[in-house]
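Just one chain is shown here, as structure tokens, and it is the form predicted alone.
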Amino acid sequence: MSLFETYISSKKEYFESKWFEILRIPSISAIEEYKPEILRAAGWFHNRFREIGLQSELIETVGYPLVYAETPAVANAPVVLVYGHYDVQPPDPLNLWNSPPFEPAIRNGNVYARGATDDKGQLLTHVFAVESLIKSGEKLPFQIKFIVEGEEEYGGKGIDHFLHSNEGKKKLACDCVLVSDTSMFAPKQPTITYGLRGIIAFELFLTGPNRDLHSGVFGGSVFNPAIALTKILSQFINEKGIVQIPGFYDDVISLTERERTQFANLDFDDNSFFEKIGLSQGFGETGFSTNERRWTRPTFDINGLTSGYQGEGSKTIIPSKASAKFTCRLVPNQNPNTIANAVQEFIALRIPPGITWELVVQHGAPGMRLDLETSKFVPPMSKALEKTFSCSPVFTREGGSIPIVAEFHNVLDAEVLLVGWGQDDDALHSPNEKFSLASFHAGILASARFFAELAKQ
């Protein structure tokens, strides 16, 4: 056993205690009253980096501060940038939590708390890995940097602005971005996620009469905004799951045969997958498997609908207004701006007489895909994962979006390694969020072994 492995083995309780410290800070970025807690969480990471011997600084942004840290630079050697976020989602609804969301509780080998897996626990595996290497006397022949943001759950405007600045491009310059904000394909099955979908989000507002109308007096003589909204939305996708926006699929890159074979060989059962979420069967674009649909195909989804009377009983009105929130998940090579313009044109052609409308584009980000054939960092990570979990990693893509990750890839011209330690039932963004203690400690060891493997090269 190496010195750093011995150190990691002896510090399990210490690592857990530090993890619990940051979990107790309710760093909710979406709610203004929690700003002091956000700043406290940023300070916690800043101090943690300095305690383990890294140069660290708080970087002010147009939003919440970034925490930057680095080991000494090494000439003519690779640079690895570790990315994560210290903010969390609101814990609501509180009555569904089995224990207080900001007081870590251990049950059945899991730690339950908001931020346990998304992303404080996963991020800390890399922090503790670097600490273990430094404290055990390992000399790293390359540089490791950290950039930790406080608005990933609330748009990420601070880091996006910084990344595109001259200062940001220089400070964050690297060859590889290491991110743990995803999940393993199955328990004890290490996973390298080599692709993410992008996203473009909208809110559509329709207005008809200047007030709610009596549906008996006015029914049949004016166009109902709620009917207009549902008619428009129903035309976005057909019964085969194919999005009807003109040009929507023009830039979509087809899956390779290797990818389709790779996904087909995964230990995945459709029936079990849908049963977990209370469905008897799935739905989606014809000609693709469930995993291909959710990882590699673009989508249209309605996220929320608002119109008319929502209270108890009946109120026979024609509502004045109707609105909907909807998103398109995008795949690599699709341009969010192009899709936004196409959606605008699609709606404009379908607005009925008497209805005024506004489409708000809320946020967008492209997808990304790593070329596994040419990657310099996948081989050492694969070795580290196999040594830690006693089996080879599987390679998957992710249906979700981490907007800044694609920007790292494009702006820094760096490889992105997405290696998560969580599970798909960890209840991210939901009550009773959890993270396995075994996965937390395995993540620390695997991360340290990755850096050690990279050092050998």
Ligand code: BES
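Could the form predicted in complex with the ligand be shown next, to go alongside the form predicted alone?
Below: the lone chain, stripped of partners and molecules.
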């Protein structure tokens, strides 16, 4: 065992206690009231970086602050930028948690807390890896940088603005962006995720009469906004799961035969996949497998619907208003702005008489895909993963979005290397989010080994 490996195995308790410190800070970016906690979480990372001897600064943005840190620059050597986010999703519904969301609890080898895996636990694996390499006297003949944001979970623009500024381009310049904010394909199966979907998020507001009306007095003589809303939304997707927005698929790149075979060869069982989420079967575009649908095809989904009376009993009204939140997941090469315009047009053509409307585009980001054939960082990462998990990695894409990653590739011309330590039952964004202690410690070791591999080259 090398010095850093011995160091890592001796510091497990210390890593856990530090991790629990940040889990106790409820840095919920979606809720304004939590701003002080957001700032406290940013400050925590800033201190953490300084404690391990890195140069670190807090960077103000149009939104919440970024935390930046770096090891000394090394001429003519690669630069690796580690990206992660210190914000978390709201914990609701609170009554479904078995222990309080911001008081980490260990049960069956798992740590339960909001942000346990997404993304505080996963991000910290790299912080502890770098700390261990430094403290055990390992040479780092290349530069490591960190950029940690606090707006990932609500699609905030702070990091995007910074990345496009001259200062940002200089500060974040790198050859590889390393991100642990995805999942492993199966327990103990190391995974390199070479593609993510993008996203475009909308809210549609429809207004009919200037107040809720008696449905007996007015029913049949006015257009009901709730009916208008459901009629419009129901046309976005047909019974075969195909999105009906004109031009929606124009820029979608077909899967290669090689990719299809690669996905088909993964050990995946549809029945047990759907059984775990309480479904007797799945649904999606005909001609594609479940994983192709989830990872490589664009979608339309309704995320929330609101209109009329929701209380106990019945209330005979025609509501004045109806609204819906909906999103499209996008695939690489689809442009979020083009899709936003097409959605606007699609709705405009379907607004019934007497209804006024407003469509708000909330946020958008393109998808990304790493070219595995030309990647310089996949080989050393594969070695580190093999050594840590005694098994070579599988290559998958995923359906979730990390909005800034495609921009890292576009603006910095860097490879984006997504290597997650999470499991698909970690309950991200749900009650009882967890991250296993074993994954957390394996992540630290694998990250340190990746850096050690790079040092050899």
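Between two forms, the rigid core is defined as the largest C-alpha subset superposing within 1.5 Å. Numbering follows the first chain given and starts at 1. What you are looking at is a predicted structure, and each value in this text was computed from that prediction instead of being measured.
Once the cores line up, the CA of residue 391 ends up less than 2 angstroms apart between the two forms. Its Cα shifted by 2.8 Å between the two forms, residue 32 is reported here after superposition on the rigid core.
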